[in-house]
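Below, in structure tokens: the form predicted on its own, a single chain.
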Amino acid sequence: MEVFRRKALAAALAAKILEVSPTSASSSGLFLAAPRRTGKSTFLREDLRPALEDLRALVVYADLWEDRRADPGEVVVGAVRAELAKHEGVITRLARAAGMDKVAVGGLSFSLDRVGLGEGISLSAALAALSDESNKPIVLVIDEAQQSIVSEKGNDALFALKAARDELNSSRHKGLRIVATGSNRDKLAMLRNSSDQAFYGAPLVPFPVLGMDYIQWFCDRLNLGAKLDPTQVFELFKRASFRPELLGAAADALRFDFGIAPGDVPARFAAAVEEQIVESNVEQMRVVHSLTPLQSTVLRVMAVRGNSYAPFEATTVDAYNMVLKSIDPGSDAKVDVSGAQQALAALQEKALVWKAARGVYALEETGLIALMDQAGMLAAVPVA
């Protein structure tokens, strides 16, 4: 499958991740924020990888998203051990390091179970094997690294990659680098905004979404009978919050239409366009209009307060009992604290609330405000 290539962007970003500097703070944490399916993980595995491999640098890859059962903790962990069973002198040296004059590689007398958190062997030393090893720095990127906060061991692993960090880079060693990225700024905030944050302080920059090279990358592959002006088309992928994915459905549903004439192809594209936007919207509110009336009243509250949300302070509750008033004037219910707490792990259940291990909620998806907004769902909602 042919994929898009950022190839300059990517160049740019490994070099400044890379970047050994004073006055630089890189060297702590890398964090980029872009919204979901606007080809973030596309271009961390098909364009940055590759440049940081070209800069002599070996890219740990952990996806938090790819089994969202698994522990985060875990997962990190994970990633770090497939990449030291591709090293038999690292494993030779962690072996010794946990007192083993002899190895036998690939059989019983060393496991990589003993390196992790709390294990025998930290993931310091054994990054720091790794590296010493390679004889490269290491970039251990995390997508979704939002999600390492909803565990006990996911934050663990960021203190713990954090030391891993400190000692990779001083003067003995290669480097480490850590590049989080996530699809929610504000969740990706948590982890460098408070000081007792393992990365305070790493930078938090936006990822730039796919452009007008993209389009035109796009339209010179379509082969719908007739072709589609660039510019049309990049007015149509900004109404489609630069989600590649909406065009490409919408070029799938004109490819099977035989019966459509060349000179209607650009309208009915962009009619497909307008369709997918309004399905996609269509399956977010979805869910939410399946609601209890309770669930209802506490996803409003949060959509409105946003970071300022507190969901059982007595001004929230407050809230909580204005806004189910008005959705259901006829009920003598009451929310308390209780009720709060049933109606907010029932909207984890659903996937529409976000909870982090030290009790912080927010919204799975920030796009959903403007829809409920849109909807009409956000008036009664008293502001903070």
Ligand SMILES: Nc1ncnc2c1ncn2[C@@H]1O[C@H](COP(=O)(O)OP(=O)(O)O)[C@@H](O)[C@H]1O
Second form
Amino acid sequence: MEVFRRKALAAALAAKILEVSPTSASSSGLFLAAPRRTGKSTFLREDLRPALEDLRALVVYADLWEDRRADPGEVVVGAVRAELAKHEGVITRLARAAGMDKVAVGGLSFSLDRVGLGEGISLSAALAALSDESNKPIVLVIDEAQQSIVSEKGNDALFALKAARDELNSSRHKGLRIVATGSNRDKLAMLRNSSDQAFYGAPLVPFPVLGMDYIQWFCDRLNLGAKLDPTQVFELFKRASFRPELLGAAADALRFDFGIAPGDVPARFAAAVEEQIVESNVEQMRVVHSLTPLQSTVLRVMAVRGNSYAPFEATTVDAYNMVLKSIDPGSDAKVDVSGAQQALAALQEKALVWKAARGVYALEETGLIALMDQAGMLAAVPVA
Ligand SMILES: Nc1ncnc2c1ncn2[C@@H]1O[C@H](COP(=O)(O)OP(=O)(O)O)[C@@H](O)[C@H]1O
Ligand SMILES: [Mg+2]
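Okay, that was the form predicted on its own. Show me the form predicted together with this ligand next.
First the chain shown before, then all remaining chains and molecules of the complex.
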């Protein structure tokens, strides 16, 4: 599929990322935050990566959402190993460092399994060898980085990357920058707070949503039998929370509607976008409507409390009970801590709730809060 390229944005970001700052000892990389489905991953792959490579950086890309079952720590290690595998010289270096002088001659195989967390060869050593051999700075791009703190290994990877960052940004090497994306500022903020972790101090930059230039491009390529006015389409795009897919789906819906008079196309397109918005909202709420009263209760309280949500505190348990009573006045069911625990586990299983390894819970998709509110589901939650 063809995408709209954002070359100028990519070039500007790439230059900033690679800049050696005279004020901060180790340039700490960058966090890009924007809501889901607004084009972050596409931008990383199609625009930012080539822009970084144009500036002679070596880019390693890890997508922590590609396989939701995989441990995020393993995914990061796997991405580094995959890059190492492309550079024979680096492997020879690492093998030598591991005391395997005869790697090439003797046919002794050096396994990349030895690179990893708590393995013989640290990520720091591996990335340093990679940078030295290629004579390039490395940019590690971590997509959906908030996933890195859902597991112990993911947390370990963050510690390992902090060490790597310090080592590679010393005058001996060419540098390591870490660029991370995520959909949720609060979750990303958690990653930046701990001084021994890789993202400490990294600036959090709102990733710009696609703009009028994209809409112009979209309208130019559209073939619906009549031209659309980009200004109007941009208004629709705003209503669609800047998600290109909704515009694409609306266009698809009209494409096979051969009976439309050209004069009706703009109005029909607008209606199709509105339909897509409704459909997307219904789709997001479908799973919410399938919850048990207890699960629904816990989700509602979490949605209202946000950052201050303390799942097992007495006042929270009181709030659960008030909400449950309002959902199901006839029942005399009670929520206790273990009930809340079970509900949280079920919500996590349904991918509605995100849990950091140290026990912080948050909604996976913050857009749900507004939808639940519109549906009147949050009214019964007492103010903390
Ligand atoms: N620059 C673009 N041009 C055209 N379509 C895009 C562009 N960026 C994103 N999209 C479309 O929007 C959808 C969501 O993009 P994605 O990059 O996966 O978003 P995110 O990573 O923010 O969730 C995809 O279907 C993608 O094809
Ligand atoms: Mg993405």
